[in-house]
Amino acid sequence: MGAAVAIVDLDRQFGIPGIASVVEGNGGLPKVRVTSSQASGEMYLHGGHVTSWKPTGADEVLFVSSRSRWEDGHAIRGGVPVCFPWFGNKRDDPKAPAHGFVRTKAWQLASIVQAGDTVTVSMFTESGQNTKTWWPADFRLVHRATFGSDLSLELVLTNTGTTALRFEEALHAYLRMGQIEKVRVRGLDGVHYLDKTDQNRDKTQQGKVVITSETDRIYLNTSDAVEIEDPVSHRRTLVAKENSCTTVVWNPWVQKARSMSDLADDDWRQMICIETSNVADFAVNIERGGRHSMKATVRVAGF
């Protein structure tokens, strides 16, 4: 009853009648549901996590696994998880949660704002006793998602402590594809990358990215947009970014997908992750009182 009352209270405080409402989502978790003339979408307070974006007249753009665990302490499998303050495994603590701790905790709803045909949902999380178990820094992290004909995502980190801090970050977007074997990714030709499936060896991309096996690559020192050609779905998906120096491309392929309990065996065929990020040697340094913003914009067009 307490959770249901909290959701009603949040909707009363932040909802926009006919446009945006706070409702109960999967697993009883609260989410913001947006419906406007340009798009529909969903964003969970759990992880500050966008799980749906569907431009008017188009199919769903984001992939979410039917086997995702919708519960505290577990990341939602799909959509756009927020990775922070480290990416992958924590280098000095193998027991720490993968991709940081913010994607598995409840965030707070800050605002829902309508501007013309777009709706912006802002959520935040802050440092506290629980976060300092894993990371000593003081911080405030905001995830701002704008739903419209484009999906605009912004992470804003403020250093609220008294010392400098260094962190990694990623908007780990799962994009729905028709058939991964036929997908082609443009915009990374000639870029150096670390191949995580081959002992982090430094390699250079030649031409378009084609997924033919497990793929886990960190493309380095790149600020360019990436375009995904999906002939089966007759769609091009463009991911542009700001203040991001790395792009991660990930697909688990056959064996890795089978080893993941929250991913169906064949889900790898219908998804690709294009991650706007600052990771590895491109981690971000912020002085005390400083602020950093990273943005990603997703748009779709016919193929």
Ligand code: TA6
Second form
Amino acid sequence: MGAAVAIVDLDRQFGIPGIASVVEGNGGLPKVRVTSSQASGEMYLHGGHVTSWKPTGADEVLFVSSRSRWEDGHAIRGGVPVCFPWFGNKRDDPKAPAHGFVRTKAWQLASIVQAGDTVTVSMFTESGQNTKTWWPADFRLVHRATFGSDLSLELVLTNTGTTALRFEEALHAYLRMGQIEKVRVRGLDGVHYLDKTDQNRDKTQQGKVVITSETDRIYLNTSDAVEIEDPVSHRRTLVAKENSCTTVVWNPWVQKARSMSDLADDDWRQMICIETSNVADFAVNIERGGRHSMKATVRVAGF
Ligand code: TA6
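Now that you have shown the form predicted on its own, what about the form predicted in complex with the ligand?
Every component of the complex follows; first up is the chain already shown.
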């Protein structure tokens, strides 16, 4: 079946006239486009990847690189990549794709549900021969995005196999910022973090997080919400979470941005990644038949 026909069929099956439609997105990839009274949003079947959330009356909240690639085998640069079943490089296989294998493959659309002024899009991906080359587990992973005055993201893993599983996960959210040098991140004061720019040394956050160079930190054993103050955009962005013990904060700064072909040289100034996650020593253990849900909720306010 041609891609265009498949998109028409998906829209016929799942679309809600005037509220949600399945359309051709960048690179010809299918995406769900949501427009409700409270917000507009987009979610690609590629990677189960949310790429846009714009509350009514506010500017776009998510950053997407103008140089992103939109093709199988490559992650979209920006939005909210889903990292699973490992975070970063796979420790026992340097050739494995960074951040796992689900953000670079086509997912399936499960449902689009309108509830009042919100719209929830559910997509899923499952284990198969193509995943077992990297990870022998049997699983079903659902990404449920609710577009409303908040953006709610839920990642639900079901262990459909006969053995226990251990996995890492992250909702690797790229948030748009006016000017990163003036941004401050509250909510991590006193929290231990692994500094990936300093040989993973264990450090303790003093006060607000300020970005003055490449920043790549895994904050440990924290379930607290964080608030990003963005004075240039006159905006505060709150990222709250459930069932997440780690928060990753990343900005590539100048040199790393220049080394990334899918990021424009100055893009680093307009973005910060706040990643709701369970990684490193806080990876998730799940028994056979078990289910694990991790949630992130994003909200914006004036500043
Ligand atoms: O979440 C931070 C991080 O692990 C950084 O080390 C950087 O690699 C970033 O993710 C982007 O990774 P990607 O594989 O998407 O280029």
